[in-house]
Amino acid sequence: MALNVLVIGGGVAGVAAAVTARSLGASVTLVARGPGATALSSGAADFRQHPWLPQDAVDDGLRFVRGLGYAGDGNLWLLSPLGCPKRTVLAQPFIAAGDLKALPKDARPAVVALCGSQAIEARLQAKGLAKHFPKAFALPVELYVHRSDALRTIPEIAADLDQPGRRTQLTEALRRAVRASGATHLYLPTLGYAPEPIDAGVPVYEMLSAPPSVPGIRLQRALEKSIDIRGGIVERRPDGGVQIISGTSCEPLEAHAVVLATGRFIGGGIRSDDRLRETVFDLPVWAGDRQKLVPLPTEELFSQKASGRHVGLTAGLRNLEYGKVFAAGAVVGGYDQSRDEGGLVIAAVLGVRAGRAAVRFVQNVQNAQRASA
């Protein structure tokens, strides 16, 4: 009998979870509704140790990460885009060059500002800069000069630059731009979405990203290059199976094992209606010690302030293996990503672990059922 996993949810940790179950001879089917929140990420790969990893995965779950192209030496600080230093482990190659902790403290960085609101941006990241490089400044750089230009985004910017000649003429922009301020080093909001080298005299750097992303665009496109996603709609059948609905079509599928990738509220892997569920399979989901988002009075579900507590914001499954189902992910509960950090490699973490599990499972039901036979 065949091993046959299936994977919901195309992020990293359905990603994850698809390549290693395949890598240990699983034939895998991994569909995804959408991209969900991978899309979004900032492109900085963070990682905090919690008690409910495992260990032999961890190492996994980085080599995975790095495989998708990010790069660094685990002790990264760079440049958000609310202008304050960001701690990471790992970044894609030219966000990662840019590590503030390898500037010289006399720099004189530069962010760069091209056109329309990243141009306002700009001020603000190089007035957090100049905290702690005091000669930091904003550089305007004229390459887009003409009044619609105003309204491009950074994702239109990158496609833009992407265009044959035009990175060509952003280097001698930069050029100009550097003979007339003097500074040592730039950062720019965007260096494409197929990034090359900029000879500008001085280093050129990407910063991390805000929605809409463009690291997080080539991070999904990483992800679809690593195995074939198919688009749909997994339901539970009434008897206990799963179907895939793809546009009008309904098709039954055999699966051995499952792992439950589907993302937390972005991903739409959990809802809140009458009360907190998980979106497949109905499983249980908690928020704190609660399944309903109500607040009560003594006690606030989302903090006032950036760095409260957000119990609604860690809302998942508590366990990580419901029979043939393994979860991974966001739709892990018992973490907030944006104040406990490290969803992307937590991510590949429980992915690989998860890929794993699932193989192993099938296995020991064959195994058994040998042993019976």
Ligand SMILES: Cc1cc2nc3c(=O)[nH]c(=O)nc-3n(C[C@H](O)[C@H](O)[C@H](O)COP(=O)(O)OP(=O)(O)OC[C@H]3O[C@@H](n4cnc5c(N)ncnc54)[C@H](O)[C@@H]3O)c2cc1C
The other form holds:
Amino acid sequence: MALNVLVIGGGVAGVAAAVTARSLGASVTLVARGPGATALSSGAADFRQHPWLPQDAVDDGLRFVRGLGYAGDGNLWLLSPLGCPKRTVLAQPFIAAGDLKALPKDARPAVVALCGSQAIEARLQAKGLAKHFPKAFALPVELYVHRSDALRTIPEIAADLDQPGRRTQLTEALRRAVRASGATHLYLPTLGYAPEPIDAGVPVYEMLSAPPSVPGIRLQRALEKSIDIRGGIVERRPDGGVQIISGTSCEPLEAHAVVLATGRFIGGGIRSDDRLRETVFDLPVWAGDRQKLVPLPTEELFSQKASGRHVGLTAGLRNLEYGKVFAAGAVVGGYDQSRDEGGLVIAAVLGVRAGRAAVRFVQNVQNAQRASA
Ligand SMILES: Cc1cc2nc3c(=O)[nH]c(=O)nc-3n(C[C@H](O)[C@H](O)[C@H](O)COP(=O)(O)OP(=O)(O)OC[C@H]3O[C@@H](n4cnc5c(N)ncnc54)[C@H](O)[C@@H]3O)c2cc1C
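One more: the block was the form predicted alone; return the form predicted in complex with the named molecule.
Time for the whole complex; same chain goes first.
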């Protein structure tokens, strides 16, 4: 009998689950209503060990993320969009190469502004970088010189750099800027969607990105290449089964096991209405010890400081299994992705784990049916 696994969610957790279940022989249907948090991520892949994490899936989760092109020695210090160093385990290759640990203290690193509107960010980032590398500075380069170029966004620039001949022009502009400024290393806001090495006379790196994030879009594209993703919204039917809503069509779907990889607030897996809700099966959701995100006069759920503890942001499921439903990724709560408590790698680890658990569950049910027949 075919072993049907439905995966709900097309972010890193859902795709890790789907690829794992498929490799174990399952027939997998992956449905996603659109991109979630994965497509907004910065280019880094964070990970922290938690006691509840399934250790047997950690190595495979890390391998899955590396298989998507992420690289690094497990202890990277990268230039964040706010100008402070961000610690992470893996990153996309042109970002990981800019590991600040490897930069000599007397380096003269430059944060490149490719167009007028980036000059302010570049100055902010260079100011942050100068706390660790005192000679750091912001460096405008002459590539987008027309008035209409001033407000180009980073995703627009990335698409432009992928056009034939544009990378050569960028290389020439960077070389001129290096000669004039004496920069020893260049940090660029983007190298295009399909980056290639650039010979500007000094090492050229890409920075981590804030949304809309070119590295995040790159990652989402890489995931979409690894498995077919069907567009649609999965809903629970009144009889307990599920159906896929796509446009005006509504199709019931029978699955032996389901992986729930619907993300948190951004992905759409968790909502906060009169109470916290898991959106497909209405499973119980917790933020710390609360099931509601009420405004509190204390800092119990949200700290007044950005760097404080925001228990409200850890909202999610407490368990990994609910009958034939296996939860994976950010829909599982208990950790705050914005505080470096783990992000993409935890999602991948939980995805691998859920893919395996779903297949094992179906095999056990089928074995029991065979034994009793
Ligand atoms: C701005 C930002 C920056 C980040 N930066 C980093 C970083 O630097 N490093 C890091 O490690 N992590 C980072 N993260 C966190 C990381 O992106 C997430 O932890 C991770 O992507 C979660 O993956 P996921 O697959 O669980 O969820 P998501 O990527 O959110 O995917 C959820 C999927 O479920 C789908 N879905 C939801 N409900 C349904 C439904 N009913 N039917 C069908 N589909 C449904 C959505 O459409 C989506 O495809 C960042 C997050 C954000 C928001």
